[in-house]
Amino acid sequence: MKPVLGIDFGGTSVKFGVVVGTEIVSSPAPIPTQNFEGSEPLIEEICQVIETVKAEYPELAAIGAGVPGFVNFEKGIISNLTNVNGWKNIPLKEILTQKTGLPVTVDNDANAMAYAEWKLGAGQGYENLVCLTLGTGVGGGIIANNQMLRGANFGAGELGQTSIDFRGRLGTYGNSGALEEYIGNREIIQEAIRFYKHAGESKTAAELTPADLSKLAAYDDETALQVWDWVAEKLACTLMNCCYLLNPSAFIIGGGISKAGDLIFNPLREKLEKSLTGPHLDNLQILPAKFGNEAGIIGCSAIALEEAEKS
């Protein structure tokens, strides 16, 4: 199997991956984002990186970016890219094959998150599924009829807007009650404060990462569970209304959250099980990503290498 250069953007740092199947077999140095102003000096930067692999890889078959965003899949214009300042409908599909004169592919990150447990890791098999990515943010992914479901403007999948409460939390584009606002990082940490506050113990929020929920709730701290059972009942909102609409065989949970493992998981299928009829509940598995923080760089050089093949 040919090696593919798999690019994946994040909030402060370019990441790559040269992979072969599943492996990672080279990591060159990362990008910080923040030394640059704009797109045109990072994708500079980043072509200086991709002239680099082709010395040491001059079989290199193509190049998969996964972005934080909107995606044109078909034209690989990126809309817009989260959290970083200057980057509105680039071109980076035709730039990045213009310079570097291989095949490109751009996607949404947890579009190839989704890929690569469809294809290569949890989801194998499965010719329905959703896959989610739990961390600053709520991403997700949908497989339906054995393909990548991607939306008429390629913007499926994004349950993190979808809404839990018509009259929650603002989200981002003026959607009310939008999971991501009740279950990313940030948002679970404040939830804990209000928690403890409430159970009587002030703790900060350096105190409550979920990586300290789940060491708390280890040793059977009983604020620590009720917060967990909290963050449980509002995805299984989302994963309810995911099994009434698409009638999926699985859900694939990643992202820092789901490290949480049982704490999460348990709950979670408890409060599934009580709010589905049978034909959704039927042998519905929810399963633990297979891939964790390299799940993008796989993902979006298994999109590249299959794209790459069919032109």
Second form
Protein chains: 2
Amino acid sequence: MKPVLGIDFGGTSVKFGVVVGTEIVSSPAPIPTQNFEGSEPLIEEICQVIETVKAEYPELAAIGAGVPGFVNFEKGIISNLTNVNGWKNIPLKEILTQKTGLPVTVDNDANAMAYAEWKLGAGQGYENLVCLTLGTGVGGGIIANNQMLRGANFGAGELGQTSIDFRGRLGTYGNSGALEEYIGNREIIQEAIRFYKHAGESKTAAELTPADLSKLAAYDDETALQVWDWVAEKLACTLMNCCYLLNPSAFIIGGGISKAGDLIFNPLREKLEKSLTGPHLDNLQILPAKFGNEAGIIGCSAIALEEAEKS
Amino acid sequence: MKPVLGIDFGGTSVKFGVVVGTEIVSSPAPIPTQNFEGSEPLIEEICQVIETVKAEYPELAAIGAGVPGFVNFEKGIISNLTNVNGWKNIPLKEILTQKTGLPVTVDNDANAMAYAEWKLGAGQGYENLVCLTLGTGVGGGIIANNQMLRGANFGAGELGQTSIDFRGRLGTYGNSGALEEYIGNREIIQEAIRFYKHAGESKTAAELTPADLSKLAAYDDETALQVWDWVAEKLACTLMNCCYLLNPSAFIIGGGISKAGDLIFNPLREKLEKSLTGPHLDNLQILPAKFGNEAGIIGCSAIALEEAEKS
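Got the form predicted alone; could you also share the form predicted together with another copy of the chain?
Below is the whole assembly, all chains and molecules, this chain first.
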């Protein structure tokens, strides 16, 4: 199997990994995005990393980039990059193809994660699958009829933007009740502060990260358990909606919050069992993701390899 | 093009149509379902209709049934039939194939409607499409990647069961905030009664059918307009969720409520424009269905013909 370079655009840095199958055989140093004004100098720097990788892996078969934000997958154009300025309608695929001579794909990072789990991870063998990543934001990717579901303009799978309350908290795009406004990392912390305050305990944001809440709940801290139940209630609503719309066989859940494990998975299963029936509940699996932070790099590499082999 | 017999199972009657393309060339008399105890005698009666049709159309190519409720499309088994007793796990495809010797398909009626609109109606040419039917219940069918999206257990497209409020009205399956509990026919009438009461007018359910509400709104009746806006708000939430999950190019809306036309379409468009952006809003079409009550018969005939030609 030939090596592929995966490039993972994050909010603070661009990470690299030379991937063979599911193994990252080399990890060139990340580039901090804050150091760059606009896209051009950053792309220059990325191209230098690519040149170094090509020198080390002359059989490099393709380059796959995963980016947070909207992407035209077909044309490889980044519409916008979440949390990074100066990235509007950047034809990254064209630029990198011209500079490197290699086949390039550019995809949304949550799609890349979903692809990694579907083809190589916890979702192998499922023809209808929803992947979620729970972190600062809530992202997702959908497999239906054994294909990636990208939608008309490559915007499908935005689970974090779907509503759980038509009169609810306002999302980034004017979307009331956006799930992300409830169970994004920061929002969970804020909710936890409220729960503890209500319980008569004053705790700071720094004491109530999802990792802290997991530890507290592991010691049967009643308030922490309530917070996780509160999170599960919101997440269950969106997963239920996915079930009625898409009737998947499995949900694969990754990202920081998913590390809470049974604290989130158990109430989630319980709530879904109460709100689904028959074909929507039969054999439904809720599984933790196989890959962690490397899901994006592995996924976009796998997509790049598949696309390169098609053409 | 060969004739196909479409059979549309309703809550009160089973309707028939001999279909050639989009034309219903013959409509045998419907069978009222209330007259029958259990499935067997009703199926017997249906088979008699089929025999008559076969005598008149010896070139009959296939039989397609559309049913309200959950169906295993592959096996042609009806899990349950909404509003009709004695229909649990009925292998209708097998029974009708054995009795008639013709290829038979059995599908959910909302899927049949979606198929009709996609292949022959308002949705022609769209590769990513969501169809809705707004009546006593709220049904739906999804086309993604230019294929029917049926899901793992053929339960996809149940838009009426998706939630618009995680703490909302309880749906049939324990699903809080189910859209159908807000904008089903009966629920709209109840809401209208409340709106008029609040405005100081006492009106009965019989005076506030969706047709009445359309007429009132057409005369700029402020309260009726408020009711339609209230309906549009709920529907917009579910359509928005479809956009973020599926990123379709178009919604096709049929069923009784859709006859309200611009009264529902205009506020719907306005609300979607406020809660969607970029790839989710670009070129998004919201279109009335081409077919009316005959959508089910035309759709399940078209599905039956396609399946028959495959095998």
